[in-house]
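Quick heads-up: it's one chain on its own, the form predicted on its own, in structure tokens.
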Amino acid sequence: MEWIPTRAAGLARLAAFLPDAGRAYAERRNLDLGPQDRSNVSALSPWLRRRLITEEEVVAAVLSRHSAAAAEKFIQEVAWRTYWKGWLELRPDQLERFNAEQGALKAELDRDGHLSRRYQRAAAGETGIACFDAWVAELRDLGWLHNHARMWFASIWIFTLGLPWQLGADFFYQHLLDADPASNTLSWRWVAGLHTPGKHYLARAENIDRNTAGRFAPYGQLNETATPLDEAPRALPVTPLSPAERQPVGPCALLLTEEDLHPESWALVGEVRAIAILPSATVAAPGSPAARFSEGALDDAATRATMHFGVPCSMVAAEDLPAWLNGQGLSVVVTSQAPVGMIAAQLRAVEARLTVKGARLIQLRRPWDELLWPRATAGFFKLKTRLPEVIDVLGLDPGAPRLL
């Protein structure tokens, strides 16, 4: 795999994977064949995470090649990331809780030498568990892991190494090319047995042996009898989504963020006269694969937006946006709605500053999110059963009879 942070590279990867997106994917998707062979999975997540390519166009491309029945497993995998985002969007307090716990644990690393040494051995890939140490190296060197390896990794971190899951989630977030707050935080909670209380995921040597084609066989090294983690109960009421905003007709500026870097497909009604792009909000280490991908993706989006709309694109810090917008002689800036996380927090601060100046920030919600986020009220099954309806409403399956 070459992780090239451009829309063109994402589309090329999609085209290369399409022949295998049907029954072949369903049969072979759980195999981690190693970093030299990703032919059995799409590996599209770094591009999808930033919407260099969109869920709608990926699903439409797959359904142009395979029947809905044959492509069911792959389409569900695309929807999992949306499910996590929708679930967190309806319960934003969960991320605040995680951030507080993670911050406290990082401070504890400075005080607790024993915890710090165990954490450092795991983060350096020096545990003596060959599969885990190899995945650490892959994560640091490439910024990506097979989904099955991510589950094994998290389980070993929590149940075999006995390390706090919050520090593992933070480690992933620093290194993964495709890390987003919802998928990362909630997937680790799921493995730990906290997302669905009492139901955890245990890495087992036989499963690793079989699904890595014998590359790893950690028999006798894993805790295969661990019980799920628990935590103090805390009510997380579902907060209904606010109505999607609509853009007023008239001149406007665009604001690009790392959450959605395909502005050519936004449903715009006004004339675009200026474009700003927020600097990357990644927490990845400077120079790491994740940081380089973020920077390259922003550059690619700026180039495409300038060509598409015919106006220059400027990198503008969040605190400078009101002055920049005023300098353009505009009072409306349009962006794509960012799901709960760092960028959403930045946009709230931007909106407050603009309001003081008599200007407006309009956040557009994509139809894919509008239809699926509200369905993330419980487990994935509830959302999964509505996917055929969503695909029909969006017209993504050219061969299907219209249902609605």
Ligand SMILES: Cc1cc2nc3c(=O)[nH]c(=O)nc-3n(C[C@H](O)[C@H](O)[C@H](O)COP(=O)(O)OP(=O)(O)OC[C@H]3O[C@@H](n4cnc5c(N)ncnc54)[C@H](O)[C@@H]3O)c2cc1C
Contents of the next structure:
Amino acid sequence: MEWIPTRAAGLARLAAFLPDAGRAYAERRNLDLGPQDRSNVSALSPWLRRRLITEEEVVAAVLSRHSAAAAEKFIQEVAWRTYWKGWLELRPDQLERFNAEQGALKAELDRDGHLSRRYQRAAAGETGIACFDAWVAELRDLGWLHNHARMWFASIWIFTLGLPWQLGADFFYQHLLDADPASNTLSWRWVAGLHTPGKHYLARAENIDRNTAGRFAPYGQLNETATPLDEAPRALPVTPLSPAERQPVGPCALLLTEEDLHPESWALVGEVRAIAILPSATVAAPGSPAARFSEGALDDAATRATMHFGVPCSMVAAEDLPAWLNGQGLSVVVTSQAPVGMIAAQLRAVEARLTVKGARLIQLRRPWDELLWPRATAGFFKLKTRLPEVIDVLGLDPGAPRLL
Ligand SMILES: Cc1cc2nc3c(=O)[nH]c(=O)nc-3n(C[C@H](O)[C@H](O)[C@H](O)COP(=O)(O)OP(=O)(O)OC[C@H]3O[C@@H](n4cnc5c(N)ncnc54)[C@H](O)[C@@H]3O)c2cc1C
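Okay, that's the form predicted on its own, but what's the structure of the form predicted together with the named molecule?
Time for the whole complex; same chain goes first.
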């Protein structure tokens, strides 16, 4: 599997996977056949994460090939990404809390030699648990792991190695091509038993043996009786989504960020006169697969945007945006709403500076997010049951009778 950071490569992977996105996916998706064989899953996450390709078009493509019943499982998996995004969007404090805890634990690593040695052994893939050590190597070398491997990895990290989940989430975040604050942080919490209190995910040797087709068989090496993690109950306020913004008619600049690199499908009304793109926000080490994917994706988006809108695209640091916009003789810059995370924080600061200068940052929300994020108030089920209606409203299933 080669992850090439262009929209064209994402679309090619989607096309190649389409025949297997129906019942075959539902039956075989849990198998981790190893890095040489990713035929049973889409491996689309690095492209979806940055919206080099979008959820809507992936769902529409799958429904153009399979019946809604056959495609149900795959579409639900795509919706997990949306669920985690929506969940965090409604509770931004969760990420603040994670960042603070993770920062404190990193400082602790400098003080606590015992914790530091155990962490270093795990991060170097020197635990002696063959499957875990192989996944560390895969993560470092390729920047990607199968979903089941991510679940086993996180579970072994927390329950067998006894390491803090926040350090594991941070380790993933530094290496994954698809590193995403919502899917990553909340999946680690889910494995730990903190997302659904009292329900954790325990990696079992028999399950790993069966689902890796015998590549790994860590019998006797795993803690298979651990209890879920606990944390002091802390009320997390649910912040309702602010109403989606509308773009005023008139000339504007576009701002591309790594949160959405397909401006060709933004619902724009004004004439685009200039385009800026924010530098990469990845925390991955320079030259690592994740850093390279990130930089390549930005280049690809800048090239496409230039071709599509017929104006050049410049890389502009967030703090320089107000001056850049002013230099273009414009007072409105339009972007796609950045969900909770580093880029959203950058945009808040940009917006404040623009406002002082009498200019505006408009954040458009995609209809997929607008319809589904508000459903992430409780468990996934509530959002899942809305999917057929959303697919209908957005017209994503060419063969379906209209529900509404
Ligand atoms: C501990 C842990 C950490 C994770 N961290 C991330 C992360 O940082 N970024 C990320 O994109 N995904 C993360 N995931 C979710 C999931 O593992 C990946 O999205 C999935 O492995 C991608 O493989 P795929 O593209 O072949 O998925 P497929 O099985 O082909 O599914 C299609 C698409 O659906 C979405 N999807 C599928 N399963 C999930 C899921 N459980 N949660 C969210 N979206 C899903 C992805 O966009 C995926 O590309 C994490 C899961 C765990 C257990």
